[in-house]
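Encoded as structure tokens, the following chain is the form predicted on its own, with no partner shown.
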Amino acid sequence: MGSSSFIRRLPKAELHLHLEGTVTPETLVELSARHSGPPLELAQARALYEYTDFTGFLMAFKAVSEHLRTPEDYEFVTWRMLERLARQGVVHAEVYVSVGVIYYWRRCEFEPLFLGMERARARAEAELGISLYWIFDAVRHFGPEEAARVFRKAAELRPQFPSIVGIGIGGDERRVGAEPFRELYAEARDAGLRLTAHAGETVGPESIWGAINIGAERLGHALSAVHDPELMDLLAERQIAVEICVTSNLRTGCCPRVEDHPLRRYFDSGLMVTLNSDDPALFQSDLEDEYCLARKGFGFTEEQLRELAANSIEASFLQAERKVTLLRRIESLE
């Protein structure tokens, strides 16, 4: 109980979290009741979350996304997400929203939906004291042309909405690497956007090298870096943050056993490691659970958990002044 209380009270940021992946089956049932047609039963909703591999996970993510239809839906799930984060001691989140899915699969306008998300973000900041930045995520296997729509929409909206902080590419890296997005990343950087990329989740270290080579400042998963000593040295030297999602890697089959996960080795090798939940509703593990897993499954001490929390703040895209304030809170926690 002492460790759980410490973890819950520890101020921390979540840097790799997909909005759509926070929608629980129970919330999906509530959403379906708002729309025309027969509402989902809870058993039907839970069935959508069943999968056996990474491809199945992508299909489950798509199925959940299809039930988000209106600005009110997006406001509702954003508020629910932020409530849960605040209960876990999360003081800041940088959340991926799958703009690429909205454009490509659903063919609908994004701005009205985003206004709903923004209403919930502003309310949570005022009422819960938690801040949130948005990262517009493109689906890499939809191709550069679709990614360009996503990144340029982020650049277009950012002057009006400073909460839009960056861009990224998710999706199936087995089909498309990072290189086709090089020019788009340069364009996004020139527009003042920060750069992230999922890399090394389902394929080897070459994917991580590719993401670094196009300018990614943070790496989602980076699971396969452990197989390349030169890459490990570079990540430690440059302190390129890695967004580690242990339970996600286990549930998608990208890592066969918890004993095989490189979290401990990364930390001991001096990498800038952050803990994250990725898609907590789909993986049944939130950020508090990930810290508990680090404690119990990997032997992290409370002081090392404090270091992981500090890493999450340092690796965030927050302004320096807010980082200093939050780092002092972490340091002073008893």
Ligand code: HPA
Second form
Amino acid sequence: MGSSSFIRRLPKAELHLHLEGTVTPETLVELSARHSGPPLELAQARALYEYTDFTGFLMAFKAVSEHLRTPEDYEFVTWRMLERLARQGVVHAEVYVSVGVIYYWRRCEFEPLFLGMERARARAEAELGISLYWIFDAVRHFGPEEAARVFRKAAELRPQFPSIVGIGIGGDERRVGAEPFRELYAEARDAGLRLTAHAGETVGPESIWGAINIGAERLGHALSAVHDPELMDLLAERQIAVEICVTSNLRTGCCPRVEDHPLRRYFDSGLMVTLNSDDPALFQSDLEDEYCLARKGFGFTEEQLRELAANSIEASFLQAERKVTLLRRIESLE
Ligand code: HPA
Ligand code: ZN
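So the form predicted on its own is up there; where is the form predicted in complex with ligand HPA?
Once more the chain from above appears, this time first in line as the rest of the complex follows.
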């Protein structure tokens, strides 16, 4: 068996994946044909995905999100995402949905869209055997009031929809740190939600300290932790999971060269490292590619890839029982 077959067969969880970032230009064209108004041409759709830096990437993400309109659109893109994940051997995904973008830019109700997403989730669980939890993501540079609407919606819907597992903040860390969200994070935790935060992607380790200080249990990217030995020790000691997205960091320019990426150093320092794809349609990669990159670009052995897969299950918000089942499957894979 070749290594890529091993990677595909390895049961894995994807913990840092944005629903909107899984939508390809081809899918946008298909969706637009169902909407009223002039249809989107493929070349026009592809142009939305072009960017040269992190700010441009955030704008591209927003432009793609704006083309998702109806509950049926959300159902369709959720189903497509889950089909692709299942093909890569992903058994569980925790998916960010940018509720903050929907509220702030689109000013529309989220529930009808969410019902579409839930239909696809339930169907994929029954037909493909893949589980999915939702993480409601706020855009940090829209400020705490907008984030409050996102997190409170998660808390309100969670009793009826246990698939809503947590909340997070994305967007531009250069403009807003984690501290303004402290009270909202405490409130979300009291409502039974798990806490994540993008941190240390575009700015230094102080942003990661900020996220930990407001209670983030998992850190998106955490690229700059490598510059702070004390922080590295803390991450290793407390086993705070880092959601590493190598291709994303290279494409957005947050990490200019693959040789500079701290993935290997994090793993060797005993951090709880997980591999993730972030926005596969914007970065032309997927989770299988990230594992291949770890092997080819960073020298991870099959046993170490197995450990990364096990980390993804351990760092997930799944119930202990399902974690044990999946970890056994990983251990016994030949
Ligand atoms: N960082 C910040 N904001 C985002 C990201 C990201 O990786 N993906 C989508 N929005
Ligand atoms: Zn992200």
